[in-house]
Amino acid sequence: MMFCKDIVKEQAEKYDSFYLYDESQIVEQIQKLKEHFPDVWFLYSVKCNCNSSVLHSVFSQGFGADVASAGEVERVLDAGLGKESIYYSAPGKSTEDIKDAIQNSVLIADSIDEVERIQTIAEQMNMVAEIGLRINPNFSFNGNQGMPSKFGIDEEQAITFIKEQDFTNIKITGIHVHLRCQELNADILATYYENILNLSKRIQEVNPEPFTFINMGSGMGIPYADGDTPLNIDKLGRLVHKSLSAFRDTFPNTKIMIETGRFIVAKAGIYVTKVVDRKVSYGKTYIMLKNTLNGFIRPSLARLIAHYSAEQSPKGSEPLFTSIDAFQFIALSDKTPLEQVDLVGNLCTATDVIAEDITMPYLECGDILIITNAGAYAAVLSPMQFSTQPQPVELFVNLKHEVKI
């Protein structure tokens, strides 16, 4: 297991559920990227797990920052962060916004109508706003046609908008792209990656200023359920530097970025509940837990797709769900007989299920369950004050096995 269970048994006595964070996981991830990709910069993405330890962390490893909000852009500046390191991305800033966070971060516009909003603000605050544009490129993540999206200025509209555009206050100085994500096949990532560094230098064609970065987004996945098979992050390290080596032979001195957020911390968190109550009907047996779609929704959002998709393999769809099986349960217990049991919630909606027809040991009130993969998208998606219940804290193992709140 990866944490110690002392450490789980000891803070379960304080509290009937918790996350818990590893910091030496979340170190040891890092230091796999920074080994296989000594030429890319790599941003966090800040949306996917924003607990304050967590941003320390990363942050202090070198990393910077991929934003979602003006709010992230506070809480990354709160980190230690400069504006030179943050990158805000989003679709549908408002103007207070672009207020807030112009002078804080590098905004990447997402329409051209929102980059004419930022000339105007940067016009009236008499400065000139080097920022970015996120393209939606002719060519999906596969390599087949590109499609229509929500994000991004598609690629052609793009170029032909900075053909004509003849702002003051404006340049853009890179672009961003970010088509899917929960990738395990280096090849089809390496060929994403390849097909970005080619869609830079078209656009590199027609923009007047040179770019200064180009954030290839993301892609890197993990292996959620116990049959997937982990990316090779080194085969992928290779192909990358390929292309980079050869990128660089023309644009020597542009950034390359790759976003990544759950590949660090998803399997660096856990979350632990207990068993409040325990029931049979008409020969099923419930094992009732503390907080579960209310303290971590994934895995109640996956028995809810399970009972509703006619698929065996129902495609993911990031980041609430990624497959049936992507979390494992372990009981802190070994008492027998072992048994049959639903795993449910203590909330009034019958919804509140997480594992179904699952072999437990026998469990009864106060016992100790591990969920896994509770590090990246779960505190940050979960619907904590549905109910009013008292919400579940989280907690962080440092690296001297300090636990703080």
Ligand SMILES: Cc1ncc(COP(=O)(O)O)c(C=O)c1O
Given for the second form:
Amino acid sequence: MMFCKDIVKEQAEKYDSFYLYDESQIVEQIQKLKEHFPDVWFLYSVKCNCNSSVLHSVFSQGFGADVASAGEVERVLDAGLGKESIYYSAPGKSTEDIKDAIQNSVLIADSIDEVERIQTIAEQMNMVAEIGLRINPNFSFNGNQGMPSKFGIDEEQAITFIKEQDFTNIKITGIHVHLRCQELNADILATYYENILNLSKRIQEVNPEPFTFINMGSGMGIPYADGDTPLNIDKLGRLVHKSLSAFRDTFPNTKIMIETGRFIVAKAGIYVTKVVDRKVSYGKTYIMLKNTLNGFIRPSLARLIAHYSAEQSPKGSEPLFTSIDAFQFIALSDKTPLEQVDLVGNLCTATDVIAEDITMPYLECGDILIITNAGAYAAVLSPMQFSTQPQPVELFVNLKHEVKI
Ligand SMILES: Cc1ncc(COP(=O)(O)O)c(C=O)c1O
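Switching forms now, from the form predicted alone to the form predicted in complex with the ligand, please provide the structure.
Next comes the full complex, and the chain you just saw is listed first.
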């Protein structure tokens, strides 16, 4: 475990459940990306963890922001970024969202209807909006045929639309594609990026404005389960560099962007909870923990899916579910005898279970349990209002080892 046990124990004196984010691990992941992808600019996907200390830390390293709501635009402005570093891409933007964000972010239109509404609003505001289009390409993440999607504008539709449009208050200056998260195969990712570069050439051919950016979306995964093979970032970096070198001959000034959330923060976060009760029922031992489903929902969802799926390894469905063994449960106790137990939470629902028949040290009230991989899609996804429990706090350990709330 990379977290300092003393810090965990110290904070557990004050809080029964909390998140702990470690800045040194965030910075380490960022450095890896910068080193292996020198010709790419990274955007941090704020939706995965919008904690303000995390935002400040990531942006201080030169990342831009991938935001998915007008609210996230506000958060990112507060964290010090300017319009040119904020890319707002989400389906279903309302007219209000567009009005709120048009002057503070680069809007990525998700539909033709949205482009038309941006035009109307830009005209009313007497401005020319430089926007991107999110494209649903005619290829899939794995390189097969394109598929219907609620995200983006189909490639052929976009090409026809661009050829016919004569908007006065809009310039299309880039494209965005995002098809999937959590890929661990460098070859699949490299081919996907290469396909996007080719797509951007097809669209650029009909677009009157030169593209200033190509946003290739996310996709880089992390090892969650003990048996997962980490993404070979060195190989991916080399493959991307090769594709980009050729691309740069024709597009020397276009910014190439990749979005990333979990790659930099998921493993930098842990969730800490405490034993609040224990009991034996018909021979089964239950260890009751504070705020599990309602504090960090993903481990409970993994159990739920394991129960309902006929498959041994059900397919991931991000960001709610990665795999049934995506989290490690580490007790800060070495009491014996070891026991086989179910780890459950303190909610009035039988679905509040995070592990079944797991071997743990002997656990009793007050003992501390750590859940790993809690830096992304964790606090932001969890139903903390459920049952009016005291909510877990989010703590941030900075590079000087100071703990901030
Ligand atoms: C458009 C877009 N970009 C980036 C991300 C971030 O993905 P990840 O955290 O896997 O990097 C997501 C996640 O859902 C997304 O929808």
